[in-house]
Amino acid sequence: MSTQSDLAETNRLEAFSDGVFAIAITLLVLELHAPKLEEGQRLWPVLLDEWPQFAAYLASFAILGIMWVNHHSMFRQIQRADRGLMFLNLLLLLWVTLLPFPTSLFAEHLEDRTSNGHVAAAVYSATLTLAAIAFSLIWWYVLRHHLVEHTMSKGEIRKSLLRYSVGTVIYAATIGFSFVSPQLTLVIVFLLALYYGFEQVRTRGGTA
């Protein structure tokens, strides 16, 4: 049974996480700069040439936005927060706050046909994979420590853990795919974010 004090605990953890997500998603814009034009140079084609910056911005915005929605859905099911949960949540937030850096790296090398393009894409995919692992660890932890609000059957538990594992494996696969095509990797992680936006692990009915 969830007491007043436990709820306050979860609320402050969620509020802190919301703050970090909101700041990370807004800081992404700092990687976009008004281009310095030379005398007589036209702005429009220069902006179009910056498309990798905008594409990487859009992908990271979508990924962080949907991670926030899913973090939110997950924590709605958690009734108590203990110190272990706080640390696993910090681990997740580590990758969330880091994301503007690989985003900038990826954007810089998105059109780079040398191995640098592959390395930048792999660093980006690896960050997402580490975030997916942190999500899985949180879910595994709350199930193991009975911090979930509702009772779940063994089948439901196994199914929910399986879905997180599959997600992690798919993200890990994008690291490998980075060495095939950085640009396709960006498309894939963007589509994956959209997919997770609509099909998240549900362990009970509800509006979100």
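Starting from the form predicted together with a further copy of the same chain above, please write out the structure of the form predicted alone.
If you are looking for partners or other molecules, they are not here, because only the chain is given.
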């Protein structure tokens, strides 16, 4: 049974995290700027030329939004928070707050056919991979230290961790894809965000 101090500690952790996610998502949109038109230039073609900025923004917005939803879903199951969980949550928020930078970098070089485009895509993929690792570490930690509200067998814990870590492995693979095609990398990470939208953290009995 959770004590009142345990519950308050968890609520503060969630409230702080919600604020960080909100700021990170806001910073994403600040990278979108109205294009400057030359005399006689039409707006529509110029907007179409800005597709890398919009594509990178939509992918990162989806990733952060779904990450926030899953973060909320996970913390609904956590009875209490200790110092270890707090530090792991800070590790996740480190990559969350960093994401606007690689998003801007990726958008800037998405059509670049030189090594710069591949490097920008790799930096973006690496940031997402590190965030996914941090997320998986949080789930592993709360299960290992019995911070969740339900009891799971070792087999159920193993299946839960493997199910949720599939995306982490694919994120890591996108670092390699970055040196093949930055555009393909963007499509993969967007589809992976959709995967996480449906494949949330599962508990005993398969509930999310």
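Basically, rigid core = biggest C-alpha set you can superpose within 1.5 Å across the two forms. Not measured: the values here are computed from a predicted model. Numbering follows the first chain given and starts at 1.
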With both forms fitted on the core, check whether the Cα of Ser181 differs by 2 Å or more between these two forms. no
